[in-house]
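First, one chain by itself in structure tokens, the form predicted on its own.
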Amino acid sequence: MEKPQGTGDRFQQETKYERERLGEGRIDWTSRPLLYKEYPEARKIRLPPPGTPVLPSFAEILSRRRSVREYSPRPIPLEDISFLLWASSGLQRVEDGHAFRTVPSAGALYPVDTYVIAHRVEGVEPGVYHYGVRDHLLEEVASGDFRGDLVRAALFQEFCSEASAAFVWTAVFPRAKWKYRQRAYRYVYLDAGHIAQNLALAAVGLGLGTCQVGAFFDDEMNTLLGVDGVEESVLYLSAVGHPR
């Protein structure tokens, strides 16, 4: 077999699962890293109570479901925001003590975090924020007009400013490679995908549109979000708005 030569070729292959390697190291219990990530000093935005919006049936929310590109400049009210965030990656239930959320995450260690990029969201200065998801806020990370940051940053596409919102998802590394090591490189982008369907999803429901992102200087959008890029690192985003 021909060795694979590629990064993405390594990477499919060293961080396989195999029989006789899997029982390898064990996990030490006590360096198991913080679950949420928090912005202890930051001024907060409490959030409204997700709700239960009025919603259109699930077989109708897939057939509307598209990427939108083309959006108007009608702000996103706070409670939709509420609503999002809560459907992608919010807390959903509490079970013998372990707090589980709106979508599957390996081992329940939740390592991707979510940002909210706003430009125009009711009761919400424009800025970048952090979801606090145990108390369901906004924590600010850095305020001001990031429109023209976040375009440069997603390889100059336009409809990333002219959306009311983009949704950023990192990994926090850590979280998840305490237990899964090199193998949890693969599952933090499979949590991506979940909370971002999660979104689209939810975002069609309340009549909103999104547009997924995956190309962007990666480097451009850590620094825009103020992360190290290699403890913590952005994965994906979701431009949100009212479609055109």
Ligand SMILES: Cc1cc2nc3c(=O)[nH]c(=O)nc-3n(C[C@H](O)[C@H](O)[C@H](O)COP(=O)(O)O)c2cc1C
The other form holds:
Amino acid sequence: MEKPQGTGDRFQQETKYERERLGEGRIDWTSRPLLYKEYPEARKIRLPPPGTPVLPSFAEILSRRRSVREYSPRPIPLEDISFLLWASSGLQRVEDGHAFRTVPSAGALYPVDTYVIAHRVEGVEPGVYHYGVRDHLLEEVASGDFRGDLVRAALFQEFCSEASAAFVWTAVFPRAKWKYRQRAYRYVYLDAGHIAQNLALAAVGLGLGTCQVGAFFDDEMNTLLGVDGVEESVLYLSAVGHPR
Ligand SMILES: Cc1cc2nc3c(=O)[nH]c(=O)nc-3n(C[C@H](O)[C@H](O)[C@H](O)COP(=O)(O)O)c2cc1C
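Now the other one: the form predicted in complex with this ligand, given that the block above is the form predicted on its own.
Below, the chain from earlier opens the complete complex, with every other chain and molecule after it.
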């Protein structure tokens, strides 16, 4: 068998669970990281309740979902953004005092945070916003037109700025590493996949389109959101808008 050479090969090998090493290392319950990142000083935009919009059947949604790369300039109503955020990462139930979400997450630690780069969202100034999961609101990270920065950071994929918004997902690594150590780096990507798929299907339900984007310049995308790329780093993003 070929010996693993690259970083990715080593990552796969070195993050394996092995029977004889599984019990190594204890979880330090005194250093449990916070489950929610919040921007206490930020301007907040309250979101309408996500509600229960009338959607096509699940089979219909599955048969319609595809990556959309051509968008109309029509703005997205704030109600739709609210539903999309809830469907992809919102709180869903409380069990034994722990708040669970609409997506699964390893250990229910929810290390993936959502940012919305709004270009044309009704009632929202263009800018970068962080989704405050606990209170279902948007926190303003930066205001302004970031379409150019987004397109450049996304390897010049123009559709990212033609869509009315982009959902950008970061991993807040300490939240998952606290329990899973290096294996957390596998789980954050799996979590992000669940989130992105929920977004894609919910968007189809609302008559919107998405295109997931994994190709971007990491440092540029991190800078756009104001995250350091070490403790928190962009994993994935999705354009969202009305298909043309
Ligand atoms: C992890 C991942 C990364 C992707 N990155 C990009 C991307 O950077 N640009 C793009 O146009 N599409 C991207 N896509 C979309 C795929 O090209 C698309 O899902 C695939 O061609 C299948 O087509 P469909 O989504 O229309 O069914 C990505 C999809 C995934 C799952």
